[in-house]
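Next up: just one chain, as structure tokens, the form predicted on its own.
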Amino acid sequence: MRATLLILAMMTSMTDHAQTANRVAPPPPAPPRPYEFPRAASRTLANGLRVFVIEDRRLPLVTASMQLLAGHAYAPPEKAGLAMMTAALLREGTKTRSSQQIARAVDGAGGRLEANAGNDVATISMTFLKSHADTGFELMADIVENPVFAPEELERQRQQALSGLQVQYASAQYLASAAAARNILGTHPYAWPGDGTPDTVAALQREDVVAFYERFYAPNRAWLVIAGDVSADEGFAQAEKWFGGWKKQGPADDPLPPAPEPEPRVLVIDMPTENQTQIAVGQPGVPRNHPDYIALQIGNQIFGGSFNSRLNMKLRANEGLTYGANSYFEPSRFAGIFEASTFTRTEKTADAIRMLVDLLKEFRENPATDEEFAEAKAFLNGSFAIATETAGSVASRVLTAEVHGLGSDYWQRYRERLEKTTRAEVESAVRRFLRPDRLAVTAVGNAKEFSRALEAFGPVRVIPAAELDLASPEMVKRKQ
């Protein structure tokens, strides 16, 4: 018996040693594989629409994606949700097609036709087989140029949106993300909830949608990218055929204000029945065209951008406070957000926030070791090619470069810029950007169990979830 136990102990020790050895000595990152981002041919139509065509013959598919400066930031806060509602209604009926006829035409050709809205832009995209590309372009042009915004379709979309908001407003995770944007950006145009609120969505009128569409949907505020089994000449001919006759003139592209200066503050959304707390800690970020963006992306990959990041390893693996923690930049054209988020048991809320803030302070002082720096660059370099495998993803990146003014050769030189970025540049960018003494802390959970302990991070404001109004400057519903 003693001999058996001794053998088992030796086997266990050998297994532990082997596992430890594997953890200590992971294989080094492989050198980046060759990859060349395809070049786009470009032309501007007489109506101001900027067109880009990327030939990719690997599959018999044609993708077209149009982005217009008609995102959430162009809707007033009392009309939050208007940009999303306008985009959603585009494919729900035109002057010559009903919503059902559009759906049957798309399904019958085995294609895809979508419309949505983000902070800066509304996006309308289609993918069809090469043999049905004409159908796809015709439908796309029809919903962009001839929507009717029928009252019954508006009401149907409204009910769907309100049903979704009812579910989202019961979710601490959703409220933490939406409230964090307000806590970080205040009343900046990017701070308001793009989905709207139950009150703003319920109050939207057809006249609001029509006025928003008439003002912001215009070719001089749009970019069109065509990618896939199509030559440059074929792509430009399709663009001219379907969009060349679109005669509208929208307002000039005026810049939005910069993000506010970061300020230490704590916002607690009280949900007394929750036994966990959703946490978001952040500050205003940078616009997508900021010269430090690549360096900050490398830094974020180290801090909270992967499973083995400093943040996740500390809060999850070492302290057992959560099942997950991450951080990210959300850049838009004129401002952005940097946020680190996690969740934990109610009684550990203050501990988790303290560790997160301390990690950010430590990160600012020591942004990267040589090993972390090499791994982060290898990941971003390797994942870039994987994330641009389809014609749709290539089109999306071309639109990103154009909408954000990154330059026509940005993606061709992206990996070169990434590789040339030095550890010193990452450290310098992180220290210039990160303000651990001016963080906006947002916590959604049982407030009475932790709100007082959060006073160390700034003035604490508690709002009951039932009184929260994300579209109000004060963030609380007006008393009736």
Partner chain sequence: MIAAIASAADAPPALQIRQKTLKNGLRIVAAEDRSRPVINLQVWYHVGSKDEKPGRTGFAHLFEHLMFRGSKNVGPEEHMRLVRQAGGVVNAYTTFDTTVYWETFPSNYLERMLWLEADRMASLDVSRENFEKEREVVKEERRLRFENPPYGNLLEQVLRNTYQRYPYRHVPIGSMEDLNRATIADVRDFHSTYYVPNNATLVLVGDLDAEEAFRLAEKHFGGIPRGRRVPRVRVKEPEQKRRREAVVEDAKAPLDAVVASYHLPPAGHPDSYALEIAASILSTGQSSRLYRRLVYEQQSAMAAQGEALFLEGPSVFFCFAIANPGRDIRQILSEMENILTEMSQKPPAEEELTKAKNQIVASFILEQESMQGKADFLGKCAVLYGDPGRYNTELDRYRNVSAADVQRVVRTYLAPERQTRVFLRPAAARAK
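C-alpha atoms forming the largest set that superposes within 1.5 Å between two forms make up the rigid core. Numbering follows the first chain given and starts at 1. All values reported here derive from a predicted model rather than from experimental measurement. First, how it differs from the form predicted together with the partner chain.
- Once both forms are fitted on their rigid core, the CA atom of residue 32 lies 2 Å or more apart between the two forms.
I would like to compare: after the form predicted on its own, may I see the structure of the form predicted together with the partner chain?
Chain alone follows, minus partners and molecules.
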């Protein structure tokens, strides 16, 4: 076993402590109670809508969630925010109901009806008490099939979105996350901000919204999951009744381009009033259906996916530099992002980035000790029942498996595949994937205090927050 310096240091301190304190070991576990991922009944309607029903009688609730291939990636950068605007306007008026009539019907039943957009998909979901489930289905179907996108509603939403962006642009946390996506993915369709920018949102036209809806909202580009206090037959009957008559065909599901090659570069967004710097270090990741995904997930647990990860132990517990440091894969259908992020007081910015980058280099050399590997697997396996405790979390996993083409038995077999994954597979996946010499570093804070010191990590660009334009290829506003 080749332990890393860091891990050795940690183990040493713990061993010393144990010897001096004469410690008692924790009690052993009892035999585990088996748990199976709930089965979903499935059926495809004549219009191509794929329907899944998960019966869960524990509470008098019915939830339904539809995902359509109508996410940010299908809008061009100069119309960034279009997918979100389209989704948000669905519940602001249909052919037979005004925005306030929809609101009164939802609120009156104590229900929830929501619509928004991510990279790949738009999601429309509802949760209603069992006794009001029919109302929920009727409203959900109405907003999906019959939105009218009234001009005055667009103006309202636009004003809300612009005010929201004005607040977000004062937040270093928001800017770090949005700028890191651009810094890592360049001009890939997944790189642009889903909320849009103040300029793109101001420029959106009603025709853009109508055209986006007409093209991408169609049953052959959609999946529907119904979960809760409902039998499979009842669920299919509701789906047929409310969505069976939706006659529309959208374009075929064409693939998006792969992620660009990683390149070392440093992007600093200057916000001189901050006393803390937001930091994101990353590279392009993998799509969700990548064959190495489980192995990389195990690796990520070790590097930065938990409180006890190498990253958090070093930056938080051992150095007191931050309240949190973690890493994650954000996988979409055709590409993804791998990112490690943290924040620290301004004067420690360069130190924190140096430690983070060194840990990534070390991680590529020594991805997992036996102990770390066993712990990561034990956690992912053991926490599976917790992560799928509610009807909503089961529904969301079923959708993930379908939208990403993971296979309909993916979650049934997930823990088996996890168990079969070897340490050698994790090591080779991490080494194939990780490029610590080509990291994109993003830092948002008081630039003059640290930007020079970041030249060690690649060519540095400093953009004042007021000049940032996340929707332009160069990322800066054109000079007037």
